[in-house]
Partner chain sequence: MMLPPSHPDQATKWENVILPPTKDLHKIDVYRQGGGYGALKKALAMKPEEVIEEVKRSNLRGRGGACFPTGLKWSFMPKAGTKAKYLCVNGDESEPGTFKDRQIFEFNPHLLIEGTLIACWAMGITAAYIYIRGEYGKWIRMLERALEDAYSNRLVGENILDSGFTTQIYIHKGAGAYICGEESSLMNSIEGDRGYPRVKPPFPAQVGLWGCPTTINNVETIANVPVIIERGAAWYAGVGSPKHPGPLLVGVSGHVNQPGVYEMPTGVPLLEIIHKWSGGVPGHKGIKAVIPGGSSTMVLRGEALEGVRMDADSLKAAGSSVGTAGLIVMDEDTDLIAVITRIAKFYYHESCGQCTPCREGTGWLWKLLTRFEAGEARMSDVALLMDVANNIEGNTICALGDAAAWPVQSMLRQFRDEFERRTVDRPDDAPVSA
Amino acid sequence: MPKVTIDGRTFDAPAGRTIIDIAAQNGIEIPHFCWHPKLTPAGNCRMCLVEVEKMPKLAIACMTTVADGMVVQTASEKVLNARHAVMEFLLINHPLDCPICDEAGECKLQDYAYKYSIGESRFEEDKVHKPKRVELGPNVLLDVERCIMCSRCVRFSDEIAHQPVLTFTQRGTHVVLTTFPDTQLDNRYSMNVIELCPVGALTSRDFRFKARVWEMSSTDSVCTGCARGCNTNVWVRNNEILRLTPRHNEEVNSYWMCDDGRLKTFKHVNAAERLSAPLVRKEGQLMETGWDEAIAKAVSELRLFRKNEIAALGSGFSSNEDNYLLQKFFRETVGTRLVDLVEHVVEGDQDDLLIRADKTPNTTGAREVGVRPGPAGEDLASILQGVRDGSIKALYVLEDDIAADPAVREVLGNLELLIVHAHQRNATTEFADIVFAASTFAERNGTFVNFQRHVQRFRPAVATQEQDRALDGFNMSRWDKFAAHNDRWGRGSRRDARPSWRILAALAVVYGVKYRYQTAEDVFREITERVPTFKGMSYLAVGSRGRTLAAAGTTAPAPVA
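Coordinates of the preceding sequence alone, form predicted alone:
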């Protein structure tokens, strides 16, 4: 294996790798604009120039293949002078609009100008002006004046999204990024070019001018749009989610996520229609009530029915902790064997990159922790048939709008009792007798299992009124600090929603069963003790990258008869 020396450190370098690859792999930063580890190298920007011993002139690190015995200097005087020249060249026609640029605070050009530029320009002529606010597609806007022609977006569209619609036209200082005639950037991954763009040329129409990066908190989370479970960052300001961005995880989503995941999976968290308290039906109307009253009424109503008249539906949208406690409560405390869930598979809506036909983030996990048909085949079909013929009189639904399916909606009117966990009013809550205001994925701790059986954590990014949320891993001091500067962060603006596992634990207490869970992590710890495929896991072990379940040959405990 070739050996290469970079800045005095010697590394083994697999044949065919480039200098910038080996440097990045070993924690040595070589500044760059056009290079990206998942795109073919282009050698456009010249920012990665390095000095290679015995070479007559500087070499670009992104295109120079390592050779045995190669000695590289990344910060020699010759290299630094070249970087100063490249930065001066790039800034000649770049607009000085950092104060209004969405990329400010995340901009490579801004960072490198501070780190490698000489701080002044010898250019005294008028800058070249180019088109601004160009609509490349439904989700991406282009400011050509800011573009440094790195071609990252062009290569992504060609190589990853397989929609080759971007190109450069004109020459020299008048080069313009554009789409081919009669085309637009409208593939399902188009917004990835926004992160790929090292400057502020490509911006999100949804997020444009809403906030600066330093005004928002960033929380590691997981996309809930499908069974892929793309790793994300949730960006929050004033207790409101403003954007989701992909977080690198090579085992799950690499550097990418789809546009639907970015735009359609968090708006309900901010919705004004969110439930802010439990609802109980009184005189035909759902009315807000206190948690104690709602929980007591739910238990008293459930006790009116025999155990074989009660069924429960878990949810692929809920966490492992929620689903585990649902099946435990209904099988071990209530005594019913009728526990299953509704699957949400859209046949044909799947591709070879990220998008999956299963539109839930956790159906795999729900099945793994025990939400599945009982030993006598008590599945969803038998539950719906029981509701239809009247043998099942009470149904408990966990965070799923099951009435969105007309076939399910048709039979719900036969129930004598319907209890629902929901984030906001929906088709199912129209039939409900009791509605518990459940917190969303962005307001609680928990885990999902994607279709690859990869366990992944999500964390609270938005505050609720839950009294003991500090015990559930929420950084109260941070929120309180922000509250001091913005009245919208006061307690009154936080919704009184609770994690579903905590609601179920409260029901068990009224039933006379004491669940000793203080946090979601306590529930997960019990899962690791009772479900063999989770054995040896913990929140710490799962971490930010996730961990794969044990072999599928082992299963959760058999449902209690």
Second form
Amino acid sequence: MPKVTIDGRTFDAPAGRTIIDIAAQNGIEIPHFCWHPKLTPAGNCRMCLVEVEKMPKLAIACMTTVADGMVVQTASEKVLNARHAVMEFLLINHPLDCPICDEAGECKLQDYAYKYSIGESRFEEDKVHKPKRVELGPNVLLDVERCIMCSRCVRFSDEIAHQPVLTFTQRGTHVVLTTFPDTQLDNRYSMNVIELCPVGALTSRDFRFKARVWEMSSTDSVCTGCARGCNTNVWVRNNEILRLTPRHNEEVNSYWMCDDGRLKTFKHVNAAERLSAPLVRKEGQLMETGWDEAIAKAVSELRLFRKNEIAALGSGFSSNEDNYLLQKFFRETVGTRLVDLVEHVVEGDQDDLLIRADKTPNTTGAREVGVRPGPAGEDLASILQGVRDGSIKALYVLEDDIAADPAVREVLGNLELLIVHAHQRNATTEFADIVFAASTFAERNGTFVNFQRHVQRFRPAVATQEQDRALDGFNMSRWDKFAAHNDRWGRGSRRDARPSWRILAALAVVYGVKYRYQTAEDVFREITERVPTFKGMSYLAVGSRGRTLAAAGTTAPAPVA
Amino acid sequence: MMLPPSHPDQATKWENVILPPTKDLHKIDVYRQGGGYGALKKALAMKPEEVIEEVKRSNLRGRGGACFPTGLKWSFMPKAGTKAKYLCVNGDESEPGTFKDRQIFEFNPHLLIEGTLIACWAMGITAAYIYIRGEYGKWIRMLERALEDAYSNRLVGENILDSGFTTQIYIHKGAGAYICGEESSLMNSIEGDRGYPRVKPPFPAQVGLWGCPTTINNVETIANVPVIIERGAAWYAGVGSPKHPGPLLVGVSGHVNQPGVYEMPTGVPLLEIIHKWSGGVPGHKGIKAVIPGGSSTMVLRGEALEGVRMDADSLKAAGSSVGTAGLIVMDEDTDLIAVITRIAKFYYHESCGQCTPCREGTGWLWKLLTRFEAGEARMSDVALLMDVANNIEGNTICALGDAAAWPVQSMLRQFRDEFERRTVDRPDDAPVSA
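Next, report the structure of the form predicted together with its partner chain; the form predicted alone has already been given.
Once more the chain from above appears, this time first in line as the rest of the complex follows.
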């Protein structure tokens, strides 16, 4: 194996690898703007200049391939001078208005200005002025003055999104990033250029100027937009989600996520119409009620039916923990064989990058933990048929608006009892007798299993009424940490919603079964004990990167009631 | 009347071979009557590697500014392989002070076409692009006409001179960017991309035009090739300076009585070029400074010209370079601050904007210099100017950064007093630095 020495430390250097690559892999930071591990190198920012023995000039670490015996200095005087020079050059025309820039706090240029520049500029001339608010596409806006022409966005659009619409025009300091005539940046991954942008040039139309970075907490989570389960960060201020950003996970989504995932999967969490208490139908109207009353009511209603007059539908939108307890409660305690779920597959709406036709984050997991047709083929079709012909009289539905499908909707009226878990009123709750206000993915702990059979954790980022950000170990923003209780930003609305698994556990207790789960992790622990493909897992082991389930063949058959 | 300029008072005797004084030489019949395309015929009878060997032995060095040995460059091209190979002939000629290739387009275009064909034969190339700066409208049309004539005489295209060798030549017009004279930008431009230089390595001989092995030669370099084949490497190597031999087109501009392009052997003293070939300085004024090889080469003080010759080694020893042999003469009354400000403006205007130091630095240099020109600079700006130039030099993707930095650096080194005199805060009694 060839060797390369960087700053006095010697590393293996497989042929064809670059200096920046070997350095990064070994924890040596070489500052850079234009280089990105997933894009072809461009070599234009010159921030990664390093000194290589026997080379007459400084070399760019991003495009200099290692050779056996190469000796590299990343912090020699010559290198530091070049770095200072590049920083000074970058800042002469870049607006120095960080206090009003959306990127401040997460800006590579700002960070490097503190870390790698001498902290002052000798430039006294006029800066070049350029357009400040250019619409590159429906979701992305450009401030041309802030652009440092690193071309990351251009390369992303060409190489990853395969929509080559971005280019530079003009020359020198007058260079302008733009779209080709009659095109716009409107591919389904367009917003990834916002994080790729090392400065505040590219911003999200949805998020820009809503919050400073440090006002928000950032919590590791998983996108619920499809079966990919892109790893995300959920950004919350004042108990409200302001944006989702992709979190790197090479096995799942690399550095990317789609625009639908960013924009369409969290607005319901913040919605003013969120349910904040259980609802029970009284004289034809759904009325808010207390949890104890709703749970007692649900149990007493369910007890009016025979086992096989009751069916339960899990949900691809609910966690493994929720689905597991649903099937456990209905199979073991209620005694029905009728447990399945509604799939949400949009054939054709998929691609080779991330987007999957299955529009739920957890159908694979729900199936895995036992929400699947019974031993005699009791599946969704037979359940719906039973509802239609009146043999099934009571239906219990996890978080899923099943009535959005007209074929389902038309049979729901036949039911004598419909109990649903929901985040807000929807087509299904119109038919419901009891509605439990369920907390969303953003308000609880849990796991999903993506289409690759990858188990992934999500964590609470938004607090419900029963949670406390500090006491319950939430990730905290500066405001969360330092605000007084009467500060304006401490007053975000908190709903009285509960995780579905806890609602189910409460039902079981009233049914007379001792479910001793205190936390979602307790439920998950039982899953790992009872579902062989989960064997050996724990929340700790799943961590922030996820763990893959054991091979499908080892799955036990669905438990028989 | 189509005759290249010549000068009767030349001291060094030279009979033109690149731009011979033949009337209407641009016409194919005239060119052929004088033995034109004879070198091609001779080359086609040789093995390709023999042609390369002959060019190597001639010691021909590139005329585009870098003086790289041409035969050696040709030998970098892979001999075999499944990929196409290309030749790009660089006639972008956009450097201020450089206007020699234009003379070849105008007065001897068939020499260029013949040289292109011989180069293609030597390297096994079946497609060549002659890239001409877009502003050369008249000369583009002239070369197109010459190429049409060569095609219709079956000298280009299929089965050239019944040798079985086939190669095509295409003329590609530039679109007004100096940077496209940089060889990798030139290839991007031909490919239809933005004129951005490529990071090297890989070098064009491995990954060039459309990812294929490519050689890029200057127009004048290629025009020397038929001469080498016709007269032999030994003759050629004996012309002018031994380490940088051959005829050289020297473009003289600035304060001389007869500016123009003169063909001469390499190694002619600069003072002879100025006083004998170009008719001396108007008004018999003294020479304050010269830029010997196009605007990107280092300036020399007028009093330091004694013994300096127009070849790579002599000019290197003098602290500059032969570049494209575009000699700019400035008399004793020249405002050098105005000169360097204008040069800096050129590089600011032409910086492609791809990499940081050149994009930002060229503009900064120009803005600083406009303050010197207006007499509004401070003493501290003198050092700053040097710093900015130093911070560009060597840190950029292509040589344009260096080309922008060198004139400023050398002007500061040679004429620092002129800068200091233009500052607002120089103490009146302060000694002026030399």
